[in-house]
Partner chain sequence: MLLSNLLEYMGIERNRLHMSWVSSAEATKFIDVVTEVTEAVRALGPNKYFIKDQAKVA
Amino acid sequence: MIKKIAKDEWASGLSKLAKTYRLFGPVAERGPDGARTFHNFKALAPGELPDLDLGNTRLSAKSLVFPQSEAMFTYTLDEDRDDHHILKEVPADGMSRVAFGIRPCDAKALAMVRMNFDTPEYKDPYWLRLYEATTFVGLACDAPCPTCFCTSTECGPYHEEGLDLLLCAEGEGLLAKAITEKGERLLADAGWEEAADQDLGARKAAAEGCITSRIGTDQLAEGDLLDLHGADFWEDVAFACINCGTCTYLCPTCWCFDIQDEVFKQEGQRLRQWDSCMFPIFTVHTTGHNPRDTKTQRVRQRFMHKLKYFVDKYEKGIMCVGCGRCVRHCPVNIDIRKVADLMNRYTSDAAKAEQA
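Requested chain, on its own and in the form predicted together with its partner chain:
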């Protein structure tokens, strides 16, 4: 059922929600001259509205449930205290949260990342408690960017996976489609109950039609892993890379982290921080040996993980939702779309050669 949210109901609904939820949404960063530069997800200040006039946020929505730095445990080394040398879990704030303005690609990425943090054997309590506390409110894309290739990644500008509620712009106001019970509850809590006699099908088709960028992935599952690993194009692909963390830090599907202890006087904290396979120290052993010592190996790792290992392990497609962030912000223009096509073509060429 689609609901209609008029412009003034939007603000009033948000202030109603602010009483029981912590609100998050895209907020514009401002340059020195006050001009809006780009958006990131932030906690909204009282009365602040999420800025929905954006392409996509510079950093993905993953930080909402997987902050770049997060305290996991605290401890004390003070032996006069009974609890010295005991790790104490940092408690969650316990508040329900709503995150507005999540693009469908980021939402699908959350569902994808969940495969890593929430498995039958292991559950990551930090990730899960934020994930479960949050109602994810999507924002459909009627004007996708030229770098968006989400229709090639089993996603799309109106894709609903990972969302509780999907919004799309309608004149001055918004349309809202509840996807889960959480989403319906949110609509009720905000008092957004006016039914709209509309269906999003045509808008969805129109938006999908605006996506101009596509990649081929159909051969990736078929290909031989070691063959691809040994393909002749890696050095050329990797040449320009400077091994920064931009592509992985901006990516909604990259989930790697590092755990660090920091002690100040007698009081310690165990912190989890994002890490990146593009950094040389990512794989350094305590012996000093680094099995992934060259840039080519690291670049290959990133693409092989996203486009081959993940594909083989989970059988759920590639580990990329097509948001285009790494394409836009790589300082040296390494483009996953080109690499995916290279890998895909390499595999199909290999298959053809075998048949012949």
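Instead of the form predicted together with its partner chain shown above, give the structure for the form predicted alone, please.
For this one, just the chain is written down, with no partner chains and no other molecules.
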């Protein structure tokens, strides 16, 4: 089901939705120098529209269901109170939410990350609560970034996995394709009812044709894990890394976190916060021992997790959606595309040597 949304109907529809949903979307912000503009996902103020005239947000949409810092519990240390030293869960926001303008790669990333937070044995209530309360409205990529390589990761500019609704530009208006019942309900709630006799197939093919960056992944599942772990190229790959963590914080499929207590005077809260395998302290044991105490070990961990451990564990391809953020923003130009090709070729060469 594809609907047509005229320019004036877009704003009025959002106003209707704001009565029953919390609205989120890309918002343009100024950088610290005041000159550069970038986009991030924010809660939309009353009457504010999501900015859909963008290449991609600097940070992915994962913060909508996995906040950078999330209060889990509060407590008091005041022994004059009967409830001292008792953890109290922070009340959840029960209002339904809509996230507009999510790129298809970010939506696929959320679906991949769900495999970590929603398993038969363990279900993360904080992550799942926000994920299930959110209707995901995607924005197709008709002009992908030069660093995008999503078509090499079983994704694409019009990919629908993880989305409830997919938007694409049509003149001064929009086309909206409902993918799930949640998407259909959102269209009805917004009053966007005009049917569009459109086929998105040609647009999809044209957008995919704009992506010229490719990576090889076909050999990764076949390679020997220990052999690849001990490959001789990791020192060269890690040489320039400064362990800043930029790649992990920008990555839509990174899910590492830490839990910390913060206390001011006698009031405290327990927080879940993003963490990074790039940081030296990430793997420090309480004994003081650190099993990954060099940057080469940490860089290897990042790429082995994305391109080998995940592949072997889930058998669903690599843990990357090809958004290109880490390529664009790495301060020392480490490129996951080159590392993937390096690992893939190494695995292929090792297989040929074994057969010879």
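Residue numbers count along the first chain shown, from 1. Keep in mind it's a predicted model, so treat the numbers as computed, not measured. Note that the rigid core is defined as the largest set of C-alphas that superpose within 1.5 Å between two forms.
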By the 2 angstroms cut-off, has the C-alpha of Leu128 moved between the two forms once the rigid core is superposed?
no
2 Å or more on the CA of Val284 between the two forms, with the rigid core superposed, yes or no?
no
Exceeds or equals 2 Å, Cα of Ile242 between the two forms, core fit:
no
